[in-house]
Amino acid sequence: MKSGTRNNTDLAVLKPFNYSPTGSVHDLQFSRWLAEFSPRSLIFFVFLFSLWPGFALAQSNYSMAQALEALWRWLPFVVGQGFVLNLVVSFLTMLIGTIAGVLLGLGQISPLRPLARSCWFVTQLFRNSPWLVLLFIVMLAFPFEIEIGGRVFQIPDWLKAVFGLALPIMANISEIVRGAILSVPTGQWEAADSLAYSRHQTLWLVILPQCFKRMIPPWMNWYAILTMATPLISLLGVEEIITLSRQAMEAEDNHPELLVPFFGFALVIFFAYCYPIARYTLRLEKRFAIRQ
């Protein structure tokens, strides 16, 4: 495949391990894909899920009404303690990843070559690393408790999951920052030089204010991706919505008819949360689009 067309493919491939001098801040494929679903599609899928207990009724005495009643009974537990933790993890991960990513992105454009190359390497490393592998490494590498000033502090699993997910988010935010800065026309830098601005003043007073609007849509896109990825932490024993759903089904004697109602509800609640974000992301992209 020619290098000139490599970045135009829609296939799910690894991001290229190279340094693109032009940058890219408008990678909103996930939001576009999610926004293509209409509310009618969601209703259709819910209808299909609702038929599952009816088909299973021929093999079991557990009815559809009983499955939905069990879901309703466990709803405060699954949502109040499970999904809320998913949101807490996504908020904290995005906060930590954004702060670290901004610093890493600024480091990539540093005139100090050793610093720029180091930041570039860290960015590419975590951009192309599997999220689940990073989660396992952080979960096993971080201590379960630390001692500070003679006091022992426990480190909960969900907090270690936050640090694990923050690594790829940090790397992708770093690339957003780098791409946004390099997308500013060089005339802006030259105008700042003509006013005798230092590099620090140019960045903070001229360049970054222009980059802020450009970075919002891809930042929101990555938040939606992150929120969808938080169920990964259930594989590490963190008690989020998927883990608590499994516990609820075990408490209901693990009837097979419970699988679709409980996991279907998890699908619906994630979709209902991320769909408006995706739609709003595309609206902001059109609003902040650069007029040529």
Second form
Amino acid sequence: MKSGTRNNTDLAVLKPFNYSPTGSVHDLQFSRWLAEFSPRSLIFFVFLFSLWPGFALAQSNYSMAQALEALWRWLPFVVGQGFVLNLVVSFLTMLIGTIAGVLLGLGQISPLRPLARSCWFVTQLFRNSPWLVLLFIVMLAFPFEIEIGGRVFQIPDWLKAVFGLALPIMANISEIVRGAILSVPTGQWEAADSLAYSRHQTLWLVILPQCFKRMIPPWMNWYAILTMATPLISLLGVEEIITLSRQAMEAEDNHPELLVPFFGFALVIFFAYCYPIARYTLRLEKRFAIRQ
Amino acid sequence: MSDNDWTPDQPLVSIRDVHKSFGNLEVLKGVTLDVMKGEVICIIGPSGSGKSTLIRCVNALNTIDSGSIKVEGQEVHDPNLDKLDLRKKVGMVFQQYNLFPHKTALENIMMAPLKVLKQPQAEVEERAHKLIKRVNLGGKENAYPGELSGGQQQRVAIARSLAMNPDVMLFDEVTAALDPETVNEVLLAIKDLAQDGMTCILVTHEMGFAREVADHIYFTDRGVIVEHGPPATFFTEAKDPRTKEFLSQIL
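Please give the corresponding structure for the form predicted in complex with the partner chain, as opposed to the form predicted alone shown earlier.
Expanding to the full complex; the earlier chain stays at the top.
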């Protein structure tokens, strides 16, 4: 599955014996998939989309023009309140997930065995759990308000959703960090050891600066995946783009002709946002691969 | 170092009956040797005879199973050993150079004195410039390792190690990965160091060089020291058949 840019051969014997020993560092499947939509395939989607008026007109007297006009009217609501919340959730999740993931990843390579084992366990647990299950657990387990110093703070649903999404992101960032650190040749550790660097100094002065760049493409890959996954939180009632689109359609009497324009629009806006990210991720990946 | 009664007239590095296994494979089967201050010793022998393992034990990159290794009277085989303290005294140069690729030649040399020894910037910088000239790399201060040839990288690695002012230097097959035409420049740098009175332990395949710079040569095979002696007699009057066979193959 890992068709790396580093391999220009199909002969198995010519490939490195242990091609990706460190796991997910170069695993950019999602970005690759997304970035490889060619203009031709996009035309195909537009063609499919253009079939819709034919079906719609045949079914009722609610016209395509009316449906599009409804979408146009609701656009500020769907985008301004809905999609913006998706983005806010994606930013915050990435922020929290990255901080927690870096700590967890560093924990995984700790020389303290119990710490390393438990960080590994937490990582595997959240990496291999369905996101929706994690979301439900956080939704139900978290209180809807907390008391700090006598004052009661409400925790809005979308913030709980951020914590729920941050768990799998944290676990995957943790693997990226661990993989990147392990991909630095052991000679670098030994050289630093022989120069009397402490473990802490070795990590921060020698190892991490070398693998920082290698972590950026997979990190961006996960950001795109996360953004695409934010509509999941509509199932929990968070008022993001999908929830608001449904509300808008209800306000327009739930004509079935509305489904394609509204959800089609959501599809397009996510694609338009994530496609450049995926392209840029692959460009960075290529650039760093050459330099390293 | 408080309860240490080591004096400079005793061996600087003292290795006594060292045993070391990797799993079921015993690579060191009771090795004993002494290195006096200012002495240059070369360890030679076929691949897999435990040469590299032995010198990696001297700065505690590898642990030993039994026996004793003392550096300036400090037991390396002590679980309470302050490894950082030991490694400040023992410099090491590797076969694969292992320069830090994200730092320039000068930064590679300056980093450890600045960050580990916390010496003042101006002093370290002055010393680093001197060292880089000493290994004949004046003008390459701001080059990154990737822009240097193997021989140049290895000389930066030597300078980087020297910047810590070690009392003894370990060289682990430092020319084995080099192109033939750059081997000499590295050997010259080591020779210069040896003639300057630096205590050196070299693992090497360069017999001509060993003959020229070593005070004492040790031949190891299958984890033991088979034969040793000063170069003048070692190469001409080898007695053990294994030594003879090795020398006949390599010379």
